[in-house]
Amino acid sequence: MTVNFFRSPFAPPTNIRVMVDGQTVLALAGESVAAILLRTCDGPTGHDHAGRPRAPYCMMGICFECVAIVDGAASVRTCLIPARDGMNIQRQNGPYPLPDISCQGQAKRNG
């Protein structure tokens, strides 16, 4: 079953414009990313790490089902995010690699 969310005609204008999965989209300062991604995605917002597809539900940051990649971190809850201009949501597929810290990873990024 496919929801399709879609902003209230008595909503506020937007203003401000986000970044989802490369596409630009309108949105409304404050609004959250959960949101924007619900309004936005056809369909899941994510997949876990099984390949299920995920897509916000308890909206207060406790169940992780919205979980994304805002301005390059990683694992973020966007239900408790507001939307900026300019920031860059990207949806989430399964477990993100963790970054190597180690002193090889290290001397690797720095030549």
Contents of the next structure:
Amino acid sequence: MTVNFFRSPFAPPTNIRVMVDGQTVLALAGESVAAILLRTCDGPTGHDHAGRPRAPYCMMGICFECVAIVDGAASVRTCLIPARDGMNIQRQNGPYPLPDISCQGQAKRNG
Amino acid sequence: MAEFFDLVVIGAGPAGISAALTASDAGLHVAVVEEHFSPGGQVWRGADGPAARMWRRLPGVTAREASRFLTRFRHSDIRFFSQARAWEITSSGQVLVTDVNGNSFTLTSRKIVLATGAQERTVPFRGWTLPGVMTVGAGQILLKSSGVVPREPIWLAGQGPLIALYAVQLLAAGGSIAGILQTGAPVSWVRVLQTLPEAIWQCPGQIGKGLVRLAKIRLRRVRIFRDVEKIEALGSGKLEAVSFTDRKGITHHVDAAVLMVHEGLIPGVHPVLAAGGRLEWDETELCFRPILDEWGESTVPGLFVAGDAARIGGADAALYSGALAALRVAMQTGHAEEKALARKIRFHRKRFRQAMALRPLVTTLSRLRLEQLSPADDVMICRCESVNAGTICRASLTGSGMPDQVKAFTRTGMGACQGRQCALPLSVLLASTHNKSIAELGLFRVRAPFKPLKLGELASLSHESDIQ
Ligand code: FES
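Please show me the structure of the same protein in the form predicted in complex with the partner chain, now that we have looked at it in the form predicted alone.
What follows is the whole complex; the chain from before opens it.
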């Protein structure tokens, strides 16, 4: 696996752990989640609704190519999210998962 | 519950911070809404981030200015809503905002300053959606905010001062560059001679810094190709190679891990459009920008635009235009009289003009070739909805050929980015297909919510907020 981004030799040492698709990754508190995805993923950091490989493009909240599921919230722009210890990041592939708001879902939740 | 303010500023870059501080000094009750988690905009991005120590040592960063403004901002009594999306501006001066937890609320304000900044001009080319391709601005933000650099071989392509700035910053941060591909129209030396004296007179420091950057790039023996055309990003699943044609017409095929592109900056016009403000086409800068009076007030009374969102001029110009908008707001809201502010106004106007004096030279040295915006049929124009140029051209022939109709026919601009990237390429493409002027076509309509909004977020608006 070759990732296309790495930490600059002058960047401060990593100080937190996050999960990316179930794998533990060392990270820097306050770096953007998109930066973690870029230096963890071999190429695509996600796929669009048609299944095409995508990765962060603008890093400033304009393009929405960096969306992922962060701590259960889908379609968040990871370039605007600071990394925190214990964060759970999942790549988003294909159509955005919708919350289960069906009657059965409600019934299940209410026991 | 709606909160009341004299001024709501959207965007916490230099223009927004300067406007907020100036207004707050004049006694106004001010709120600032910012999408990012820290203030500073893209120019000061990283100033108080985790890699701040590295950031301060990068060439070209304005550390002293950043800390001066950010410290003042932090210690002011300005209400700061970070990680908050403003998505509607109503005609009665309400700003609808959603925070990071998905809670929506209303800020009611007498005046509004949009300081939402610039975006990089989108110039679609074959393969530009491949992972490994990103903008130079994105690369710079990655470096400054997170201390991350690309793996070799790195290619930079496009034109404009940001490329040289990022190149020297990347070299200083331990990266290396395989080559720079310069695109753009041939430089008119007559125009250079016309614009150079004023630029040297007003901004000698800036020109000096630019020359030093170019010399540093030369020293590191970075390969530079001029008058490059037909750039293509190649690879399956991710970028593997770049091909391009040089000035002699020879086609090159080079290995690449990362390709960063930059074709200049344009004002981000979505918020002002959604609020009902009118735009004009700027033929020299090749972009749309809001129609504003000398204070930055748009065609919507009480709605101001400052900084790069108004007109590209960089951080210094943004500081002064933000202050000027705030001074005007202070007068309009009765917090100050024009006479009392006369000296401040003269000072900011003068500094603003000085800061803008460099711009004519910059646009002379780096100007887009319009053909760059007429891509081949198979080039994707709308990244979000995957619509290519051919589909757009065909759809435009069956109807009026106006941007709104083509959007409805093809979904161009209906995706998550709401057309922030494809709006201008679409209008340019339609203009050339139908032989119309871009000014006449305009951009497609932008409506609230001008940032994507989940239904739950909309529903969370409190009932008392009483939207009109
Ligand atoms: S990378 Fe463009 S929105 Fe995050």
